[in-house]
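Single chain ahead, written as structure tokens, the form predicted alone.
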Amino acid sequence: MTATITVSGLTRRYRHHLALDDVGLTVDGPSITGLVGRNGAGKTTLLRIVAAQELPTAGRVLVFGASPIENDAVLRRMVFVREDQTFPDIKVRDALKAASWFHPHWCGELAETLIGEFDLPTDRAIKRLSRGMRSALSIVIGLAARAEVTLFDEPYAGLDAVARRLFYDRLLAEYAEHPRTVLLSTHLIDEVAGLLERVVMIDRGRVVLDAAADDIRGEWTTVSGPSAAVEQLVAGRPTRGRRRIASQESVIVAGALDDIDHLRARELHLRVEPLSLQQVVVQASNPAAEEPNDRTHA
């Protein structure tokens, strides 16, 4: 079966900057994949190339088994919503009408519902909208298009927490009713953690983490308590982020803890807390190498 999106050997070099460095990625659908990483890591560049809005220096991207470049049959099955989405000098209702012409699965009823929920004035010129309202308009188009490949690049700029929650809830409901392949670039990882089936992290132009979200959760754990007890539990394990204050110590352990580990932690009066998805991503972007903890305990 042909993958929905196939990225191979993808490199994008600007004059003084290497944005993407030999990126390989396969995305099957339907799925919701979180594309995460620091500012400037290459997330937007990757999405722009997938959407054929930018050309690679090397490598290739296939969508539905074909290049999206100047390929109307592929592009009509995609929608790309950007943080810095620009619109011509038209009114909101005209932008929605134009979007309906381009996207064959456009749902006018959903668009009307979302317009009401986001309180968008359809007779107002887009240039007169606030930043948050422009983001809401982009989200309406992204969801109402019901495109088979839906690309969201930090789509919630200027939206408050309530409006962002509305977007997440609507995205999940739409995905459940009309499955599609969604790539969501985001910095607000913990906010969207419940949506994600897969996490792809880009750091310095390379993919450094690509795994099912469920596999990532619980793979990193913070162990804290009396230093001697912490040492007994984590001896020989890869650790990071060791912190010690007086006789108390906290350390991050790489690798899942099993039932025996948890039982031993209780016996040693230790606190064991799994890292959130966002904390895992922070650790994955940390260039410090994991080292086994070989210290002998007291």
The other form holds:
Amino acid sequence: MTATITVSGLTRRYRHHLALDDVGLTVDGPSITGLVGRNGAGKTTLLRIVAAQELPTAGRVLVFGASPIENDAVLRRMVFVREDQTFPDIKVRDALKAASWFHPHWCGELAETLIGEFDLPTDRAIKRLSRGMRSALSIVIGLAARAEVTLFDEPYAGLDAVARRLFYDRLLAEYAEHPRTVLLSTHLIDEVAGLLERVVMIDRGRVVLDAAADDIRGEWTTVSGPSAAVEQLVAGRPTRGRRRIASQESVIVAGALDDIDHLRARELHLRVEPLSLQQVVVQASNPAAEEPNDRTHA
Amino acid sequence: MLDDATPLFTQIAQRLAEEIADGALAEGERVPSTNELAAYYRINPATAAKGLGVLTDDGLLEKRRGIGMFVAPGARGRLLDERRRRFTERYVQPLVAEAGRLGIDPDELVALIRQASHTPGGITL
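Since the one above is the form predicted alone, can you give the form predicted together with its partner chain too?
Now the full complex is given, and it begins with the chain already shown.
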């Protein structure tokens, strides 16, 4: 079986900068995958190369088993929504019409509905739209294309929280009705955490985390309270981000806590808070933070 | 609506199990579909499906082809038995252990429980 997207050994070097460093990634079948990482980590470069808008220095990308480069049959099955998409000097209505010609599964009815929901003026020139409205237009095109491979690269510039919520809800509804392969690059991880089946994190051009979202949840926990009690609970576990003030301390422990741990924490009067997906990603981007755990029982 | 501590599909399964145990979802009643759960909880449909799958594997839900998922006969009784067992494990055993440490004998403990349950605004189970 051919995977929907196969990326192997992908490297992209700009003059003095290694944007992607031997990236491998396979996405197969309908799913929503979150592509996360700090700004400049390589997320946009990766998506641009998958969408054949940029060429790699080494390695290759296959979409539906074929290279997408100058491959109209493959490109028509994809849609790529960029952050701050630029448009030619045309009206909103014309941009929608052009998109409808290009994408074979275009749903005009859905586009109309979304245009109404995002309150977009169809007879206005795109250059007269605000940044948020331009983002909304890109999102409408990205969803109405109903493309088998749908790439969103931080598509929400200038959109407020309400409009972003609308985007997530419509993406979810569309995905439920018409499953497709969605790659969503974002740094607003907690906003989309529930939508994601899989999280791929890129840091300095490399994939540093690739896991099912459900496996990540509950894997890290912050334990805080009196230092002696905290040490007693976390003894023997990998820890990170230890912080102290007076006799109090807070530390992040790896590995899920079981019922017994929770009972002990309660007996020791400790506070236990799971890390959100966003916080886990922050931890993953900082592997050097791991602390040696040679502390003895307090 | 959902927390960060446990996998989302587990939380979906737990929510539905609670509704069945409380009788909010009666035996033989249709449970929300994958897409309804996904839209309501704002989660991936695959996650919602996995949550429903947990309950199906436990025999608490049954699939009727083409119509949807329904609460299986006997589901509520089984969930309540399970809850009672967990109640003993989670509350009664630690209570008895702590009472022992404080020198409260079982008769005294029973008297304390009686007292607390007769106090207005006291323990209600």
